[in-house]
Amino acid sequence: MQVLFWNERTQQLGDGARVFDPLALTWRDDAPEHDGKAVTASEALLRLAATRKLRRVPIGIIGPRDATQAQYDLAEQMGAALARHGLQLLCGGKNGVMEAACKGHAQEGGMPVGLLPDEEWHAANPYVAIPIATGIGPARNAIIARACLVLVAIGGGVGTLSEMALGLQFNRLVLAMADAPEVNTVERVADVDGVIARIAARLLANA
C-alpha cells in the first residue's frame, strides 16, 4: 500500500522516493529532502488544493432534473466538496442534481462548467459559472462522460444510466450514490468522503 508524505517547507508529495507533479498529474523519480507529515489521499488533494498547482481535470456530477430534496441535498453537499478538494465540476448545467452541485461548488469558490444540451447559454442554471451551449441536445452525455476523470451518479434514471455506460465505456471511474442506477460494475459509495477518497485515490493513482 502506498504511503504519502506531505512536506510543509516545500509544498510537496511524496511517498518516500517520487515526488507527485500536480500539473502533469504524475509521479517522477526524485527523492524529497525528507518524507513529511503522513497524510491519507484526501488530505493530500486538500494540500495540492491550497498550492493552487493542481491541474483541474474535471469531475462528472449526474442525475435527474428532477430531483428529490433528499438528492438535491446530497448533490450540493458533493458539489462543494469538490470546491474546497481543489476539484473542477463538470455536469449537465440544468436543474436538479445538476443545479444543486453547481451550487455547492460555487458556494464553496468553484467555477462550475455546465455542458448544456441547448443551443443557447441562457439555458443554464443560476449557479453555473461557465455556461458551454452545445445545441446537440442528449449527445452532450458523451461529451461530460468522456472529458471526466470520475462520474458521480445521485439518483436518476435513464439519462443517467446512459451516462455511466458511457463512462465504462470510456474507462472512467463511476461511482453511485443513494438511489442512482443498479449497474454491476459501479461501484456504490455511502458518502461524500467516500467518494473524495476515491477520488483522490484516482488522481494519485499513477504509482
Given for the second form:
4 protein chains.
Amino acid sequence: MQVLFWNERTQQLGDGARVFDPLALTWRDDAPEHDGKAVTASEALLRLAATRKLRRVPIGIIGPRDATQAQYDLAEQMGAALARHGLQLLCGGKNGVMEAACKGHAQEGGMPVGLLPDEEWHAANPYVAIPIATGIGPARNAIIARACLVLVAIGGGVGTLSEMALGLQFNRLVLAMADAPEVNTVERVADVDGVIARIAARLLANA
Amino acid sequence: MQVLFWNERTQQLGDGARVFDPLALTWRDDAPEHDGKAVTASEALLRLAATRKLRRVPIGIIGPRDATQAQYDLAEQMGAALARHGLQLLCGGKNGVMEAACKGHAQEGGMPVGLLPDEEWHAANPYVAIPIATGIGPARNAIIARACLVLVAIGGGVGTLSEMALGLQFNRLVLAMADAPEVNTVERVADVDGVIARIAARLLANA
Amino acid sequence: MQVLFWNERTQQLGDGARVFDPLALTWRDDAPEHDGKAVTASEALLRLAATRKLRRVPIGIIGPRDATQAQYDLAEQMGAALARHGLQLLCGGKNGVMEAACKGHAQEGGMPVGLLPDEEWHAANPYVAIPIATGIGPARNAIIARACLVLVAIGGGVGTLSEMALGLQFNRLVLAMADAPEVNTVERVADVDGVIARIAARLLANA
Amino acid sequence: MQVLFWNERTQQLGDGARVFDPLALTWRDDAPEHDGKAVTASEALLRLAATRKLRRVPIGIIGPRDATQAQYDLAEQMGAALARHGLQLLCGGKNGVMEAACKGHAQEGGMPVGLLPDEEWHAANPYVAIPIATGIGPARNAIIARACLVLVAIGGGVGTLSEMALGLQFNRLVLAMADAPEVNTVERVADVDGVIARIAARLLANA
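Right, and the form predicted together with a further copy of the same chain of this protein, after the form predicted on its own?
Time for the whole complex; same chain goes first.
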C-alpha cells in the first residue's frame, strides 16, 4: 500500500520520495517535501481536484439504456462522485445508466462527455455537456473502452459485456457494480466509495 | 423442422411451398416443383454451393493468436468445412486460430477474407486470399461481429469474448467450440458437422 | 440577417418573436421579451458563454502536425477565441496546429478535447484537457468531421483535405483559413473574428 | 522502365535478375530463368491471373451513388477489366458507380467485395459477391481507402473527394477518371487500359 502525503503549501502530492505530476499522471523524483499530511488515495484525488490541474483522462460508466430504478440511482451517485473527485466522465451519451451518470456528474459541476453512436449531436441525453456524435453506431463502444482509464459497469446485458471485454482486452481497469455481467477477472465492487478508491489507486499508481 | 427438397433438374431448393433464392437468402412463393429429393439443411448447402450462386455472406471464425495445437487443428477443419459447403470465411487475418481457419478454407478452394487491424496488407497470414487492412486496430472486431451471419468461437480469451458479445449485441448467431469463453445464451457445439448444420439452418431460415 | 436581442435581466437571447434555447440550440416561440439590447451574433455568443448554459457541441480546428510559425500563431489565436466565446474545441490532439489550438483554448479557460489516433492518452499534446484515445488511427478523422458543428482548417495537406471533404459530406460548415487546401464550396475566411461570426451565425440559425 | 519476362514453363515472372513472388507481391533474387518472353506489366498481370496465385490485395473503384450513364458504363468496364486481370475489386457496395463496378467485375468472373456502411448485408447491390456490413456509416470510406492498393475515382463529389484524400494520406496510388474531383498530385488517366497499366506497374514495383 502506497503512503501518500498532501502538502498544503505547495499543493502537491508526494509519497515520501517522489512528487506526483497531475498532468502526466506519473511520479517524478525531484526534491519532494516530506512534511505533508498523510492522505488516502481518494482524499488525494479530492485535493488534486481542487487544484484543477489533474489531467482529465476519462472514466467510463457503462450500462443498459433500459435501466432499473436501482441502476439509475446508482449510476447517478457514481457520476456525482466522479465529479466531486475531479474525474472526467465519458459514456455513451444515451438513456438509462448513461443518462443517470451524466445527470449526477453535471449536478456536481462535471462536464460529461457523451460518445454517441448517432450521426448528430441532438441524440444526446439532456445532461451531456460535450456531445460527440461519432456516426459509427455501436462500434463506438470500442472507442469508449479504449479511451477510458477505468470502466465501471452498472448492470447491463451483452452490450455492456462487450464493452467490459474490450476494456480487459485493452488492459483497462474494469469494475462491476450491481448486477453487471459476470466476467472472469473483473473485480466486483460493492459501493461508490469503493469504486473511487480503486480509481484513485489506479490513477496514482503511475498508470 | 423444415423439410427441404433439392430439384436436380432446376438446381433449386424448395420446401414444398416455396423456392429458395440463393442470392437474397430468402424464400419466395412462386411456382415450386415438388418432385425434388429430400435433403438436410447441410446437404442443401452442398448442392447450392455447387451451383456457385449462393451469396457469400461471411461466416466468422474467431479465436486466439496463440492457439493450442488442438485449437489450430479444429479451426483448420472448420475452415475447410465452410469452403466445402460454399460458405465464405471472414476472420481477423492474423495468426493462431485465424491462420488455421484460412489454411483449411484455402485448401478446399475457398478465398478467405482477412480483416486486419493493421495499416498494411502484408500483416496478413499467408493463407488469407483477400487481405483487407483496416488500420483501425482491434476495433475491427466490431466490424467482424457485424459483418458475419454466424460467428464460430474456437478457444479464446477476452478478445474473443468481446467479439462474441458484440455478435450477440448485433443479433448474430454465436457458436462456441472447444474451450471458448462461457457466455450466457451462446450455444456450445461439439463438432464441425454440428456447426455446419447450425449455419445451414440459419442461412435457410429466411435469416 | 437575423436581428438579435440580449435581455440582461432574463439572461436570454431573443429575435423579437422567439427565445433561443442554449441547451437545444434551437429557437422556441414562447413569450419573448422585446426590450433587450440589439447584439451581433458574436456578441450574443459572448453573453451566452457567460451564462455557462450553452451546449458544448464541438468546433473543430484542423491542420498539419508540421505547422509553420504563422499557422501555429493563427491556430493559437483561433483556439483562444473559441474559449472566450464559450465554444468547445475538439481536435486531433497531436502537434502543430492541433497543439496550438489547444494551447490557446486552455489559456482562455477552455477544456480542449483531443481525439487521438493512438491507443493511449499519453500521446496527447500537453494542452489537451480531455484526451480521448481512440486507437483507430487516422480513421478518427471521420469522427472529428462528424462530431463538429463547424470545422476550421488552418493550412494542411491531404490529411486536412480529407477532413474538410468528410465535413462537407456530413453537411458541416467548413471554413478555410490561411493556406488550407482549396476545396469547392469551402468558404475562405480572412481572420479570427470572421470565423467567430460565421460560427455564431450557424449556431444561432437553428442549425 | 522495368523489363519483364514471362516463363511459360515455370509460370513465373522475371526481370532478368529476380523472380516475382505473386503471394508476397515482392521480387526475390533466387535463380531466375532468363529465357522468358518479354511482356508489358499489363500482360504480366494477365499471365499471373491465369495461375490464380496472385494475392488479391483489393483495388478500389470509388464514385457517386447517383452516377450518370457515362460514369456507370465506365465503372462497369473498369470492374470487368480488373476481373480479367485477376485483380480483386473492393468498393462501397452501394448503387451507381459502385454497382456498375461490381456488375462488370462479376460478369468477368470476379467476386466483388462490398464494404457497406449499413448494419445488414441486404443493403448491398445485387452484384456484390461478398457483402461486408460494417455498421459504421460513411466512416467505412476510411477503411476502403486504407485497404486498397490503388483507388480509381470515377466521377464523384465530396464523398469521393474524401476517399481520394484519405487514399493519398495513406500513400495509396489514387487515379482519377472522367470527371472525378480535382486533387493535387492525383494522376488523371484517360481510359481503362491506362488504369490497368498503372495498377500493374504499381503491383509489380515491389509495392
